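Single chain ahead, written as C-alpha cells, the form predicted on its own.
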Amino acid sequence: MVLILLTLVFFILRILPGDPVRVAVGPKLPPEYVKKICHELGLDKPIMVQYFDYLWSLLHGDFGKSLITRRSFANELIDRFKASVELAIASIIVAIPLGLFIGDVSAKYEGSPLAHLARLFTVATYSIPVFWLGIIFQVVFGIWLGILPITGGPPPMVKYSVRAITGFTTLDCLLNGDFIGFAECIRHLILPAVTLGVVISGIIGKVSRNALVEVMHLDYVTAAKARGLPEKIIHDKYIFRNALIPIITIIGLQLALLLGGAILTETTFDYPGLGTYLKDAVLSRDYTVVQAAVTLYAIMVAVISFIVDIIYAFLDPRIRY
C-alpha cells in the first residue's frame, strides 16, 4: 500500500503543468540559478532515475529537502508532527467516550425516542462539515462568549519559555510544574479537539451501535438472559466485548487520519500541525514536501493497521488461530 501510494504521488506531482522550482523560488531568478537548484535536488535527471533515487533515499530514512526552505523534511516535520499528535490524542479522548455512549444508548434503547435522538446525533455529526462546526464554535465560544481562544496550538510565549523534555509543549508544561502554561495550552487545544472529537464521535457511535445491535441478537446472549445473569454482566462480557472488533477498527483508522493531520480543522483554527504544513506545501508547489508527507501518512496508516490487527488477537482468542 505504501509503495503504491508513494509511486502514484511521485508521478502525479511530476506530470502536473508548470515548473515547481520556478513556483517555489520565484519567477525572476536567473535561469542559471534555477538550473543549479534543479541539479542539487536531482530534478534534471530522467524521471525514472529520480524515482529509484527517491526509493533508495526513503530506505535510508531520507525524505528529501524542501524546495523553498532547502531544509531537510525531517527537521521541519518534528514540531508539526508533535503538534498533530497532541491534537489527535485530545480529539480521541473526546471522541471515544462520546461515541461509545451514543452507540450504546442507541443500541440498548432501540426504538425509543432516546435512541432516535442518539441516531440523529450520529447522522448529524457525520454529515456536518468539520470546518463549519469549527467556525460555529469559534463564533460562539471565542467571539460571543469570549471564554476560549479561536486559534489552536500552544501560545508562542509558553512554547518557547518552557524547558523542553518530551517536545510536546502541553506535557512539558505539566512536567515542569508550569500549571499556568499547561492551562493556557489546554485552552488553545479545547476548540479544535472538541470540533474533531464531535465529528469523529458520530462515526464511532454509528459503528458501535451497529456492532452492538448485531451481537445483542445472537444466540449466546439470549441464552445468558435465559439463565438469569445480571444485565450488567451480559452487557459488559457478552455484548460489548464481542462487539469491540469493528469499534477498534474504526478508532484505529480515525487515529491514523488525525495523526496524518486534519487539514480542514487545522486550517480553520490556524493550528501548526501536519495538516497546515501539507496545505502550505500544496499551495506553494513544494512537491518534495508533499510526497514526503503523503508517504509518512501512508506509513502511519500501515503501522496503526498492523497494531489494530494485533489488538484483535487479544480481544478475540479465535483470531490467534
Contents of the next structure:
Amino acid sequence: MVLILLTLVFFILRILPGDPVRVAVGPKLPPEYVKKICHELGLDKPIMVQYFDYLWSLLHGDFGKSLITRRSFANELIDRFKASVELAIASIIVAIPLGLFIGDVSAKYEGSPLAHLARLFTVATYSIPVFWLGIIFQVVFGIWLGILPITGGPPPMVKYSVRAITGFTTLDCLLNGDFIGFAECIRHLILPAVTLGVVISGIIGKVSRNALVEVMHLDYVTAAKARGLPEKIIHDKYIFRNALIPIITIIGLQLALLLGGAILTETTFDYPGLGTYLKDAVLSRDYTVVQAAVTLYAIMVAVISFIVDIIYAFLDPRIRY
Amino acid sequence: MESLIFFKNFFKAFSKVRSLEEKMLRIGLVLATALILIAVLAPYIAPYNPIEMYIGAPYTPPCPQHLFGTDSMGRDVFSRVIYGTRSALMVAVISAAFAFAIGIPLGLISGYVGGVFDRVVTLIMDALYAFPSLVMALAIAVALNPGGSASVFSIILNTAIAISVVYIPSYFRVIRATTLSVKENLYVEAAKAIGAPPFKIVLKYIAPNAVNPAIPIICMNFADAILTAAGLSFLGIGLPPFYPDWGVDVSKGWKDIPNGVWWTSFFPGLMIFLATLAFMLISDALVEYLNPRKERLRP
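And the form predicted together with its partner chain, for comparison with the form predicted on its own?
Zooming out: every chain and molecule, the one shown earlier first.
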C-alpha cells in the first residue's frame, strides 16, 4: 500500500508537464547552469534509475534534498509534522465526543425533531468550507469577543524559550513546568482544533448513526428488550459495542488524514504544520519535499490502519489474526 | 426495473407524505434550481459590473446600495458573489461529467471482465482513493496550470480535471461492486447463451441495472467539486485575483479580517456553503431512497 502510493506520487509528479528545476531556479538562468543543478540532484538520470535511487535512499531514512534550497529538510519536516500531530490530537479530542453524541442522538430518537436536527448538522458540517468556518471563528472569538488569538500554533516566544525535550511544544512546556507557556499553547490550539473538530464530528456522527441504526434492528437487541433488560445496558453493551467497528474505522481514517496535515485549516490559522508545508512545497513545485510529505502521510495511514486492526480484535473476539 | 422504482420514489417527494428525506430533497432541489437560475441570469441580477473597481468607496459596509458591502478595491461584493456562481457550477458540471464518463465505463468493464485487468485497475483506484483528495487535486491543478497567461476557461477546465481525477475512484468502486452482482443474474447468462457480444451485454444488460447507485454520487461529486474548487482558489491556485470566484474572494477577504472587515469573506463563503449544502442534501436524501434495506426497516 505504502509502495503503491509512493510509486504513484513519484510518477505523477514526473509525468506532469513543467520543468521543476526551471521553476525552482527561475527562467533566466543559462542552460548550462540548469544542467549542472540537474546533475547535482541526479535528475538527468533515466526515470527508472531515479525511481530506484529514490526508494533506496528512503529505506535509509534519507528524504533527499529540497529542489529550492538544495539542502536537507528532514528536520524542518519532522518539526512541522510534530505541530500537525498536536493539532490532530486536539481536534480529534473535540471530534470524538461530539460526533458520537450526534450519532447517538440521531439513532436513539429516530424520527423525532431532535434526530432530524442532528442529521442536518452532519450534512451541514460536510458542506461547510472549513476555511470559512475558521474565518467565522476568528471573527467571533478573536475580534468581536477578543478572547482567543486568531493565529494557531505555539507562539514563537514560547516555542524557542522552552527547552525542547520531545519537540512537541505543548508537551515540552508541561514537562518543564512552564504552565503559562502551556496555557498559551492551548489557547492558540483551541480555534483551529474546534474548527477541524466540528467538521470531522459530522462525518463521525453520520457513520455512527448508520452503524447504530443497523445494529438496533437486529434480533438479539429485540430479544434483550423482550427479556426486560434495562435500557442503558441494552444501549451500552448490546448496541454500542457492536456498532463500534465502523466507528473506529472512520475515526482512524480521519486521524490519518489529520496527521497528513489539514491544509486549509492550517492555512487559515497560519499554523506551522505539515499542511502548510506541503502547500508551499506544491506551489513552488519542490518535488522532493512533496514526495517526502506524502511518504510520511502514507506511513501514517499504514500505521493507523494497523492500530485500528488491533483494536478490532479487542472489540470483537470473533476477529483473530 | 430498479430505475422505475427510483423514479416513483423520486416523485413521491412531491406528494403529501413528507419524511425528513423528502424535506431534505425538496430544500436541496429548490436551492440547486435557484443556483442554476442565478448563474444563468447573473447579468440581470447583479447590480454592478463584478470586476469594475471603485464603484463605491473601498470597504463600505453592507448598505442598501451595496447589499454585501464593497471590497478593498471598491468592487461590489454582491455582484461578485452572483457572478461567482458561474465558475463554481462550471467546475462542478465539467468535473462530474469527466469523472462520470471515465469512472463508470471503467467500473463496468473492470467488474465484467475481472481477472488481472480488474486487479490492477482496482489497486490503482484504491491507492487514488486513499490519497488525501485535496493534496491530489492541488498537485494536479498546479501541474496543469503552469501560470502565466492561461485563459480563465482553461484554468476552470484544468481545475475540473484535477477534481474529477480525485472522484473517478468513487464511481469506479460503486459501479464495479454492482456490476459484480448484476452479472450473476440469469438474464445475463441468457444473453451470453444466445451469443450476444460482450460489448452488447455490458451496454444493454448490465449498465442499465448497475448505474443507479451512481446517482447520489453525482450529487456528492457536485458538492465536493464546489467545495474543492473553492479550497483550491482559497489556496491561491487557479483563477486570477480579479475574477469573480467565491474561493478567490474568501482568500482576499480573509486578509481584511484583522481590520474588522468581515463582509468581504463572509458572503462568498456563505455561498460556497449553500451551494455545497444544496447538492449534499439531494445526495443524502437519494442515498436513503435507494437503500433497499430502508423499505424493510420502515414500519
